[in-house]
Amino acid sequence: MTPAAIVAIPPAMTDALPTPRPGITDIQAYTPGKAGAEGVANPVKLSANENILGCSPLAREAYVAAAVNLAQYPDGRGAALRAALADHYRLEPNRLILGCGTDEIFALLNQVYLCAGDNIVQGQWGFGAYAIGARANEGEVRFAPERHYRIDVDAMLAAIDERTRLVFLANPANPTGTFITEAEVQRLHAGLPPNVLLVLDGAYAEFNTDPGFDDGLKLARDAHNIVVTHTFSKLHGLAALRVGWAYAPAAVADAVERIRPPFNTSIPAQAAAVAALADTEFQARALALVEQWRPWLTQQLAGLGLDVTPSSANFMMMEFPATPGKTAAQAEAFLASRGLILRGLAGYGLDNHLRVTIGLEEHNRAVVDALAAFMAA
């Protein structure tokens, strides 16, 4: 090209810069529980509700012979994971949506469903990850007030009005590990307009034993609003590969395959989530470990003094006493010079509570061992 083709840019619109859609740079980004700390070698991380035994031996071998195809695509469709969860769970493969995680599928719910001034409605301490897809795509996010850390059906249905297009609801929830029974989850269910989409995000869904809960599943089956999401990360511990699910309404699960990235799940996360799934005995041990020390844990932070709310998950959360010098803030500081991560819940606005992943007996009775050593300080 020669110089006098070139043309010329006028002054105004050197100075103009890309600029984001609205509301990107008002979302705050998620932040993640803490993995270390400063001047401690090898710490316990007990911050992001890990699964604390690691993952199936079958899913770790599953991983690595799938080394061999890393330089092929991933089937984009996930065949052979949907047939595997399809059977497991004796659900219908088309109604499945395979993400990088739950949190893409939250966001790709919120894309398909959300127009700028739509809203979603969740829980006032719900997770995170849902604001920010609805934010993202110029949504209002709704916060229903809970009652003692708890969702409230009543409060939830008074947030919704014509513009309202997505339900979340995390049960049991995150980070407070509560939950919600069958029957208040089919009231909420039969209370929304038939256009509203509820989201029933069962991340912790296998952890709670409570005769009246159920994950959704039966009732997602034949209602045309509901999606139930379920992930790998927390009970079968595959967290590093980024593999979640949902079982969707034929018509919601076509929708979003239309814009969900075309290999989204990698063929090693694929084939370990299948080997997860089939290791029952791995998932037993784990569920075992969780029944036995969440009531010991539960029992022995009371003990201290501490508010513990009763958990349905692999955590528990607590609240400190409004003490000067026995803060939140200060005991997770203490713990972390002494090793033990515990997750700080001031992003969500609980600025004086802590939550800690149940983990072995040795990092249980350590975390005890500490917090009595800091409230008695």
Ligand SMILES: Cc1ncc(COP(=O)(O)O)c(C=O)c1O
Contents of the next structure:
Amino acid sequence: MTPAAIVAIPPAMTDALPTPRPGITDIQAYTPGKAGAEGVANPVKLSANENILGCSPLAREAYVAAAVNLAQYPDGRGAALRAALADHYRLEPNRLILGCGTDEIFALLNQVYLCAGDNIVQGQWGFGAYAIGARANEGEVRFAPERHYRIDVDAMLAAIDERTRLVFLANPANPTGTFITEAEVQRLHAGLPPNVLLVLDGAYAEFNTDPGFDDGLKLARDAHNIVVTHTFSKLHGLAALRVGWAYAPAAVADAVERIRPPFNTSIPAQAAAVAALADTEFQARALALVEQWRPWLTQQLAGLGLDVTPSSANFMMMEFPATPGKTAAQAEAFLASRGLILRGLAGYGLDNHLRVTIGLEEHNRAVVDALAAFMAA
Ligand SMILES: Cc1ncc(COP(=O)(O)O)c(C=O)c1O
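Okay, that's the form predicted alone, but what's the structure of the form predicted in complex with the ligand?
Once more the chain from above appears, this time first in line as the rest of the complex follows.
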């Protein structure tokens, strides 16, 4: 059949065609950070908050060794990884959920808890995946205004009504890099109706060294309505393998388990994640790199006249001045032409901002040099 024959459907027949459920075709598909720049060989990708050091060599070895098992289905419950996580974080194994990235866990939670017309609450600049999952289930997405790109607990609480089922909080947040303290998370939780599930997304939690911060695992232990998520994509550098996990109340874990795709984490991914968790030396190196360059990059970018939002993650966000010729989009193109791929944030409604992953010394210096040239031009 030719493409023309596929398209030419008599108007009277359109009602009979497969039709997505309401709202699906209004969803803006997630736009990942760019990986390349036209005409530039081997650009440096600083657009997706990945681990610039790669991954643990032990994780890579485990992944390669798992190649002998490709004909087999994985252990759907991921017993070895579940046991390793339970042991590492001192958690009850039956309260863990494993996902094809934490993205899948957000999608499953939305699917389990939202009926059409229910809503989720998230910060104004909240991570895009939460809203996609909610809308896919005919849920409404409520954005609570933030102050200085930081979650405002009162605004989050004010956005909640009797149809709210889930509150999503990335802490630290993406794309802003900001965080709220343990005390603020406690206040948010204390203000929630008991039937609202608080999802604390700790994708970048390990990078936050502030003494007032906590990822929420402690708080979740005795709560019936808190889920804490973590990912192997950032600190552990295993984004390609798609492994995320959550610590949930037993009843939540049980509900998710009923609809979870049975083999959602693969054998090589489970094996690599177990090895990565044990490689504390690699983790320490990754954290030290961010610790070393985050303050330097913040200071240098601010020195160029950019409004840098203080970050607690492995990336940072900067705003460009409202000067013609100096827009974020122009800076993004300028940097790309020099082989540096940053993340434009227009999709988040942050039209004049860029986000940059903290890189190796040479990457960070190259970003600062390129932006200095851009701002001076
Ligand atoms: C805040 C936040 N949560 C979750 C994720 C997704 O992580 P995963 O790779 O585990 O799906 C990301 C990825 O960029 C993120 O920024």
